[in-house]
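Presented below, as structure tokens, is a lone chain in the form predicted alone.
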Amino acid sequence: MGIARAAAFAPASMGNYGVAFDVIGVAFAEPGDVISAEWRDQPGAIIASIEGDGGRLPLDPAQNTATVAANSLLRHLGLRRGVSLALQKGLPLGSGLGSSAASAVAAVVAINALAGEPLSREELLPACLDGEALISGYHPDNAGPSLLGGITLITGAHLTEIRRMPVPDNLRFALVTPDLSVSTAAARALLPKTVPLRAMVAQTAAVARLVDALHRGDLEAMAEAMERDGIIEPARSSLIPLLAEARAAAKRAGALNLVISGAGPTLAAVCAGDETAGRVAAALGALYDGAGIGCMARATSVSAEGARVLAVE
């Protein structure tokens, strides 16, 4: 009979790491998005279903990541069925979570475990980014971590260019989403054309001290260092509400630092262990609250694994 369904979740990742914008991400293990896939006579792949998106994504097969990369991924496989994609979104459009990338990941996962697992996971990862460039461009800081998992080094594009990390003991992370959307585009756009060339030999530093910690395995240091982006940051700082009083609440409750994830407006804070990260999340959620915005604040730690498949019928 074969198999007519399979799902597949993609977690949220954070493509800028501190001081390493655009050259070391991280996926975490919650949360994510959902996608189920069945076959269908018609070529192509199209959207049936889109849930906790509010209504705001395209049901369009070429302006979604989800359906691009699958089109793709059909491609490449040769295969004359389409697929109907079912979307379950965990995470929040224009977080800085990798929500686009997510469901791109989710998409090919899912097809990949209908199909019969023919390709490996490293394997999809063309498809994975071909419905990434619909939104951020081709390039796998958050992709890369969705599907692979743990820490990653990024230095291109090609897989001979994604390098897995080392992931400290006891790293844990607290999360918190303000109720606004920062499009990745805008992000950009802030950010200096120029840089000084003492401020990048200092940037450059700091990534350097990064990686070294990484492998190390200095939870300490690795927190220090993400946190001295002199570049960035300081140009994306104004779309982030409460940024220096958030930081300042994350360490009073523990945390090890707070930086900016992705383009933001979520902001991560490094923090040794579970109880220290639930505690770190809860005095976030209570400086956005009590500032009567709305926010989302959880704690999570690193997804070893990435994507994974959840059913296959």
Given for the second form:
2 protein chains.
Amino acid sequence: MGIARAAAFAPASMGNYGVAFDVIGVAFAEPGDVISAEWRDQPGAIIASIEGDGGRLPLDPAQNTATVAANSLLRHLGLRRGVSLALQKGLPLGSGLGSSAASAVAAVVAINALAGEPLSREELLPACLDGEALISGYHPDNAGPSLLGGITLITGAHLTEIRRMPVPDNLRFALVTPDLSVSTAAARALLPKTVPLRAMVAQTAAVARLVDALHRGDLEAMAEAMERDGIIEPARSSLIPLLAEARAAAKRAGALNLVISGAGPTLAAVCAGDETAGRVAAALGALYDGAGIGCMARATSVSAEGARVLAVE
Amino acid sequence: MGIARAAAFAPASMGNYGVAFDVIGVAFAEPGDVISAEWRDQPGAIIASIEGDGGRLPLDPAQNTATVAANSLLRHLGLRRGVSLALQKGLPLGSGLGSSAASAVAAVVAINALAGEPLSREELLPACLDGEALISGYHPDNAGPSLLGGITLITGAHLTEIRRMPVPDNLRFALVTPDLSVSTAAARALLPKTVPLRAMVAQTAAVARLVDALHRGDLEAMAEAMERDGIIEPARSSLIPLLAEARAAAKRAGALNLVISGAGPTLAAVCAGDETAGRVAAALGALYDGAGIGCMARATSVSAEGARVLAVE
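For comparison with the form predicted alone, would you give the structure of this protein in the form predicted in complex with another copy of the chain?
All chains and molecules follow, beginning with the one already shown.
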């Protein structure tokens, strides 16, 4: 009978690497989603259960990124059987950490394991993107890093447009997610439709410095370039309470920068080393707690490998 | 008495490295300008002679980038004597090859040699920029590469914002300059004041790919990324006769791409190796000749060292 059940983990990710809006993404070691997949006789994917979402995610297979991605993969593989998915949400919804992408990626990696690994990680990307498209359009800024790991340069949806970038030594992140939800659609609606040519030149220059710094392994230059965002962050800063205070607190605690993760409200601060990242996470947590805003704060690192199979039975 | 006369060469440059508008520049091994400087007792810089400009350049020290840059350096050095400059224009005016920057750079490097090299090449940049500002604003996209050589990433006017990039092996250029003059001001006037956000993202993605390719020494990926310009070239293409035909002819002859050099009308085609560059230059020359448009075509390489002192007496 072969494999009856397979489980996979897919990590959180930051789709906007600071100034590199829709161009560079990164996978975090944690948190992440876990999906367990089992065969069922009927065709198509269904959701058996969801834990950790506070009852907010849809069970309807047409409305959940995990099942949409799963069905895309089942079609691609030409499978007549279907799958039943059990979803453990490890990362918060609408938080700027690529929640919908992580669910799509975990589903697809679990089903690929269930089917005996017919496809490579890279070949799984189209199905992940089909799932992600349900929420935020056909763009691999979160699904790419969550699936493949590392820091990824993403210039289009085709695989040849996704390149792994070198990861600077000692790169750590402090993340804080204040207790409020920001929808990607709402955050996108705040963006300007057009930008002045001068601002575009400044943005391209900053992205060029960022890519240069990544290749040189220069953590400080990388962090500095990430913060040179004159377009996206100013448009969205109103969505994030205490953004300026958080940046100041993070830097006082030793962070090299602080940027909005994706559409927010998660904030990510680049730090050199575990100790600093822990201190910065604590400072960010204390800031929001002190202001009466609940939050989750943690220190993490880059997920080098991205999504992974946890168990096969 | 010390040195009485010094001469310096400053190379042509391309300020827009394809899609990297105002962000990456490159110095060409040739052509270039030569300036010879002599002391004079009166303060300030004057122009004794100009050759090779067809009588078009102003002799007025306030109107020529060479003397404006020279006076900036004389002031910075606190010199009471002045200089007399003899200028040999080796590169065509208004051609997109950084003519005004080359004159400013050659003047400054010659005067620094005359004064016994008190400043490093890098320290000469502000004076060069003061000269260049007369024509095209305070931006080092041409003066930086002409002074320092190589491929330079330029994200601001301060020296810390100028970084040398790795030069891919075997990188050569075929240049063709049709016989028509394009003023930088006119070419800038054609640019859109604002760009759609989507176009900005595509432009930053292309520049990121370009910087990544330079670091990986991937000549083909570099050339391909340079051509991904959805903003600047479309706005200026009407200034360049036979642009599409030139691109097709260059590629038929083996070029990896073709872009407008600076504000044009010079076109630059990236080629792998001398033989291909020569063949492409010949094809571009034949195209314009056949259309009854006079032109200069040549094959060249990257100037690794930039401006240099030719003689000191």
